[in-house]
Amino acid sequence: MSGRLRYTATERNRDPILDVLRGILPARGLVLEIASGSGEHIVHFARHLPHLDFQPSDPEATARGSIAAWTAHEGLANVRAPIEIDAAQIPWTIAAADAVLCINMIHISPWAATQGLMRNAVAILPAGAPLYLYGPYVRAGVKTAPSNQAFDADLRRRNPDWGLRDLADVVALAASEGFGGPVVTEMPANNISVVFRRI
């Protein structure tokens, strides 16, 4: 079907991410994905987690078209129509969710997007619900892989407001908005999964 975007990285990381999600997502409820991009992640998760409902979102019309095309192609009844959300916008256009996912956004967006993500997620999640992040980070005491150093330099050349974030800064922001401490899982290709839970 035309309109479906494809990213090779998604095929590499979607199953490791799914393994983490199986252990943190609720048995029932609505899972909101921020910055869904092509939609390949959310349809994969929805296919394997049919007991959950998924709400994709993206600020870009092209991405939302791709999400809709993937959902139609897969014939998934538990993926809602994509909605327009800019992570930095306060408030979001959705009032409640049981989990929030955000994959590979924080380093390819201004810091204001991460601030909006934290503030809005804490506003719509019930106590104990997870906020799941995935991507590359700079971490104290952990050597940054050369590939991530090069990636960071490339991002900053493209946009000075982008770049790998220091995990300590993200953790401090999450704590200031009402999330507990993170659970970090090492992932392939020098990425990590970071799970916060609303206090």
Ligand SMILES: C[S@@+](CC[C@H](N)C(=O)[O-])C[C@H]1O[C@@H](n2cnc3c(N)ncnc32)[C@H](O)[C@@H]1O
The other form holds:
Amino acid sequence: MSGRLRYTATERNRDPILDVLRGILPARGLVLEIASGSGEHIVHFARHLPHLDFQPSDPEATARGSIAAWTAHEGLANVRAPIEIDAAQIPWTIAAADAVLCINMIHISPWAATQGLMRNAVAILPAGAPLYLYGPYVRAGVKTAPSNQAFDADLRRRNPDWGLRDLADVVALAASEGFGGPVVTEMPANNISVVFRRI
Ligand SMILES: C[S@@+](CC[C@H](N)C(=O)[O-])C[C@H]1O[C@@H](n2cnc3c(N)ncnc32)[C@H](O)[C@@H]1O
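What does the same protein look like in the form predicted together with the named molecule, given that the last one was the form predicted alone?
Full complex below, order starting with the chain above.
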């Protein structure tokens, strides 16, 4: 089956992300991914975490085609068919999940997508469940790497509503919507993992 997209960063970051996920995901249940993109992450996680079920999603039809193609290629029974979710839309078309993942979306979408992510995730997660974010951020007291400064400028050139977010703004939003945390883990290439827990 053709249509499998390949993102170059995924080979580098999928195992470090998987290491963090092993420490935060529940023993059983449904893991919803927002902005699954190519689908390479979710099939990797599903292959290594066979005790969990995975629900990929993306607003782009091309991405959903790639996710379905990767799932078929890998022959994974614990990855559901991809669904269309725009994080900014309230409510989402899924009523419940035991964890929500969102990798590399917050900086490449308008702030409304992050607002929708928090509002919807709180609505579908049980108390104590994790919301996992991964990507580059601006942080007080942490010098932004030159590569991330250049990435931020490029994103803003492409769309003035995009750009690296200040972690403090994301944390404040999460707290206002009903999340505790964050727990931050340094990741390769000046990215971070950020884990919130629904209160
Ligand atoms: C840079 S790609 C990241 C894909 C994948 N998570 C990864 O890390 O390889 C950004 C993804 O965010 C998705 N996206 C953009 N705006 C979104 C929104 N409002 N809601 C959900 N996904 C969105 C895009 O369709 C795209 O698949």
